[in-house]
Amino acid sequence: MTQRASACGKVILLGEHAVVYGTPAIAAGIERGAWAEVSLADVGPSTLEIGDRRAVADAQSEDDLARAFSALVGSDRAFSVRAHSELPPGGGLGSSAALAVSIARAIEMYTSAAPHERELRAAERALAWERVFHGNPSGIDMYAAANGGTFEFVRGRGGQPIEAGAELWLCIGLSGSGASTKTMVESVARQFQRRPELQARTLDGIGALVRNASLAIQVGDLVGLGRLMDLNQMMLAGLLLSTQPIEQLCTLARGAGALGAKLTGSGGGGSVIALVPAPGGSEDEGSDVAKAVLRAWKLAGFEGFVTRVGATGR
């Protein structure tokens, strides 16, 4: 018997990097994500296929994927896993966490534990995977992958759902390059160590933006939310997290009518999110502004897509 499970991708609307230091961030699930199919293997070790990549669970391997997979599956039983992510790796959209949660969920379906306990154990498995790739992750990607929705997240406390007063739609643009979350987090940490006053000013500033953004989301003030996103992008750029393609994506989006635009995730590459008005009627492809943003990006050589924010994590 084969078990199948899925998890959603994520965007951070405001607060990346500051969340590592205990400052709240606002994140959400998106409709694109990952899925995994798992079956019991006759003999070990466990194997994993993701597209054209194949890994064998090995805690001593030099391959991060092999070590992460080993940390997730453990050594009790052997599994054959086939997984797929609709999210670009290194794009700041939670591809790694979505894969980890979907694989862990499918594996836990082979246990006799109650559904709630299976979710807890799947989260533990997924966290072991994430630690191999990201060192000391905040947990925000995993929370989004497992739960979806729109939420305020505090490290060590988890997420608190936010009830949005209006539909949130985003255009997501791909910069064409990725960066290691671990590397970018370490870069910010070095800056904060050299300049403690920068840390205090940055965390206070981003914290204020997040508080105001939470209120804007609740009352449906999309214009205000967009402006707060722009301010957050300025602060992230000040931490040397932005790049020329990211700035170009943001500028093109605003010029096409987006309400606000910023990088999402660790920076140094990855993706840009641009807030756009909700479409009229039931158009899945988004509003006229969304179409204009995607067209501007395409003409400049960037790929992108439009998505509703707040997808569920199952």
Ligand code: PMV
The other form holds:
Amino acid sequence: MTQRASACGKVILLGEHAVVYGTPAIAAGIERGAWAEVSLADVGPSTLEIGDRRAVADAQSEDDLARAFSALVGSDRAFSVRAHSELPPGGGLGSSAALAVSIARAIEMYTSAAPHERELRAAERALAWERVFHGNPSGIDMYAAANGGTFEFVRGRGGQPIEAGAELWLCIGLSGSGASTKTMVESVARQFQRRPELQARTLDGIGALVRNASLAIQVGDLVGLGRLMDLNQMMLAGLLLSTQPIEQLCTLARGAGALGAKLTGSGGGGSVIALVPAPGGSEDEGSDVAKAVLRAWKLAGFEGFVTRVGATGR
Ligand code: PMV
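Next up, can you give the form predicted together with the ligand of this protein, since the form predicted alone came first?
To see the whole picture, the full complex is given below, headed by that same chain.
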């Protein structure tokens, strides 16, 4: 018998990096995500197949994936896992967390625990996987992968859903290169150690943007939200997290009518989100502004897609 589970990808609307230090951040699930199919294996160790990548669970391995898989799967039983992510790895869209949560959920289906208990245990398994890749994860990716929706997140406290006053639609542009979250988080930590005043100023500033953005989302003030995203991008650029392709994606999006644009996730590469008006008619078709943003990106050689945020990924 095979068990199958899924989890959603995410975007951080505002507050990445500061969230590692306890400042609130706002994130949302997106429809694209990951799924896993798990079956019991006759003999161990457990094996994992993600596209053409293969790993065998091994806590001592030099391969991050083998160690992360080992931390997630444990050694009580042996499983054969096949997983797939629709999200670019290192793209800032929570691919790693979505994979971890979908694999952990499918494994927990082999236990007789109550559904609530299984979800808690799946979250623990997934966090063990994330620690291997991220070093010091705030947990925001895991929360989004497991719950989706639109939410405010505080490290150690989890997420609080935000009731959005208007549909939120984003164009997501891929900068073409990935970045290691661990490296980017460590780079910010070094800057904060060298300059404590930069840390205080950054966390205060981003905290204020997040508080205002939360209100803007609740009342459906998309113009206000877009401006706050632009300001957040300036602060992230000040922390050396932006790159030339990220800046180009943001400038092209704003020029095509987006209400605001910024990097999402760790930066140093990865993805850009551009806030666009909701489409008038059909659900899947973006608005004219969304189409103009995607066209501008394509002409400059960047891939992108439009999505409504707040998906739950189940
Ligand atoms: O892994 P990414 O690119 O989605 O970034 C995670 C967000 C950070 O705030 C940079 C790190 C964290 O653990 O919250």
